[in-house]
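Only one chain is included here, represented as structure tokens and corresponding to the form predicted alone.
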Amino acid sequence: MSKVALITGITGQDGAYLAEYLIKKGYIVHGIKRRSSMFNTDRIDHLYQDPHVENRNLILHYGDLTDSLNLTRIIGETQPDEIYNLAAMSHVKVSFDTPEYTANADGLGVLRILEAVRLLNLIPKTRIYQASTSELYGLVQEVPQKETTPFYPRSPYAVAKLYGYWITVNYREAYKMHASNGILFNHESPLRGETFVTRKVTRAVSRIALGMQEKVYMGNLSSKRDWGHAKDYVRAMYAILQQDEPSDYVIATGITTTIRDFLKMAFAEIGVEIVFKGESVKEVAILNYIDENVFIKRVGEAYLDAFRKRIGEEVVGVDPQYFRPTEVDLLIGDATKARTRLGWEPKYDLNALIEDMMLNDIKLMKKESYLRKGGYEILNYFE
């Protein structure tokens, strides 16, 4: 008999990678997605199966973490062996604008899942993974951060996730649930949402290289993050639920990088050197040098002449509207526990991650450019 997994947030970056990973392992995967007038399933379209196909291994359900009756019904119908709660209002900056919804979905949503499992008498059967976050550490009390580091959340998103973390621990201890938290540090990929800083960077650099955009505006360039690849991190999620005993794990690379350096590395991927000048809101990055061979290989010779003329121009600026009311300046994780207990090691380093994202976004932006020019007849070239 195939194991059954239920993934909330299956249409997101992590949900898509995890669904593919579990299906390859022989799971039947049920996914919960919010109702929308648009399909919003791009990330899992390659896994989709027509509802009329027998013995499907991917089945989607409409649902929302704010609707307890709906969640209880889905969990009761699917009888999952494993639940991966990946759904959330996950944009930190936006959480300041929608604090009540964020608390409802990211905090109480976790409680609704745990309580559904309890009320349905599924505790002996169902294991639960709760997607926690490095944002819990906020104003960091220790460097690097590990499982025993005190939390100090600095956003409505992080505060809501803090409730989700502790209610998971509480249900584990009170009802002997196999419920675990994965405290995941920043993990990115070509599937990352376009409003997240890493994807914003790789899209913007690609568009600048193709002549589609003059400049990108950023927030705090000095913020430091521990960035890994989402493909590595979903392997850790799975490993956490395969343990005999539930526990909480930090998943991180142990290397921290500023957003400023991430920008430099993204431009370097297309053979371009940028130099930062100025301070605070007046800081800018200027095109300084181009390795034409690398540029041609990554972007294409057709774009070289126009880009060469831009040497000396500004391509990065700072806009205060992207600052958070309370900033998180430094995150770097210590994943020793995951390495020793789970045997988990990341396969991607930051260079490989940025290469993966840049190659993807250059291809996507070329498609967009040709569509704007009416070049529908040559789109098959990019498939």
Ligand code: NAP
The other form holds:
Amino acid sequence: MSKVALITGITGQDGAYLAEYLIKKGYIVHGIKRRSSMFNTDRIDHLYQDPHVENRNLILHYGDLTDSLNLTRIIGETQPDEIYNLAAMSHVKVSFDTPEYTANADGLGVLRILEAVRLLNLIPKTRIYQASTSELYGLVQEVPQKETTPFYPRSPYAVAKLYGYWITVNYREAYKMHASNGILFNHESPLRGETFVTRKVTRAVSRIALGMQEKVYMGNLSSKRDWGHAKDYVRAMYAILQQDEPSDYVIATGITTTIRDFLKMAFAEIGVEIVFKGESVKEVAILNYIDENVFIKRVGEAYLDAFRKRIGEEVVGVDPQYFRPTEVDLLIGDATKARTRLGWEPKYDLNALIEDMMLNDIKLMKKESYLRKGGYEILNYFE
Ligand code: NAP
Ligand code: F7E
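Please could you give me the other form, the form predicted in complex with this ligand, since above is the form predicted alone?
Then the entire complex follows, led off by the chain already shown.
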């Protein structure tokens, strides 16, 4: 008999990688997706199976973390062996604009799932993974951060996730549930949402190289993050639920990098050196040097002449609209517990992650540019 997993947030970055990983392991995967006025399943379209196919291993259900009745019905109908609660309003800056909704989905949403499992008498069967976050450490009380480091959340997102963390621990202790928190540090990929900093950068660098954009405006360039690859991190989620005993685990690479250095590394990936000058909101990065062989290999010879003319020009600026009312300045995790108990190790380092994201975005932006030009020509033709 195949094991059954239920993934909330299956249309997101982690949901897509986890669904693929579990299907390869022979699971039947049920996923909860929100109703949207446009298709929102791009990340899992390669896994999608028509409802008329027999013995499907991916089945989608409409639902929402703010709707208890719907969650209880889906959990009752699917009787999952494992629930991965990945759904959340996951953007820290946006949580300052939508704090009440964020608390409802990211905080109370966790309670709704735990309570549904309890009321449906599924405690002996169903294991639960809660997507907790390094944002819980916020104004960090210890460096590096590990499972015992005290929390100090710094955004409505992090405060909502704090509730999610503790209600998971409470249900584990009160009702002997197999419920665990993965305290995951930032993890990125070609599937990362376009408004998170890494993807914003890899998209912008690709567009600048292709002549589709002059410059990118950023927020706080000095904050530091411990970035890993989402593919590595979904392996950890699975491993956490395979343990005999539930527990909470930090998942991180142990290396931290500034946003400024991430920008330098993304440009370096296409053979371009940028130099930062100025301070605070006046800080800019200038295009300083091109290694033409690398540029040709990564971007293409056709784009070199135009790009060469841009040497000495600004390609990065700062716009305070991206600053946060309270910032998390430094995150660096100590994943010793995951390494020793789960045998978990990341396969990607930051260079390999950036290479993966840049190769993807250059390809994607070339396609976008091509379609845009094609569309323009067709429009002209009809005029
Ligand atoms: P993501 O790409 O933003 O995906 C979030 C998913 O949640 C999407 O499928 C989204 O649906 C869904 N969702 C949002 N609100 C919902 C609601 N009210 N009801 C049902 N579904 C809802 O996030 P991710 O990067 O994959 O992260 C997965 C989880 O890990 C999140 O809980 C996040 O907070 C947490 N986390 C992420 C990181 C990280 O660095 N990526 C680190 C630590 C923890 P739509 O596609 O319709 O928007
Ligand atoms: O910001 C700075 C920004 O939005 C990282 C979520 O997945 O990871 C993520 O939260 C840093 C911050 O991620 C821009 O101020 C500078 O210091 O990519 P981010 P995040 O806030 O760390 C955690 C672990 C989660 O749990 C969350 O769900 O980059 N930054 N300039 C910028 N950030 C953005 N987004 N855009 C900028 O232009």
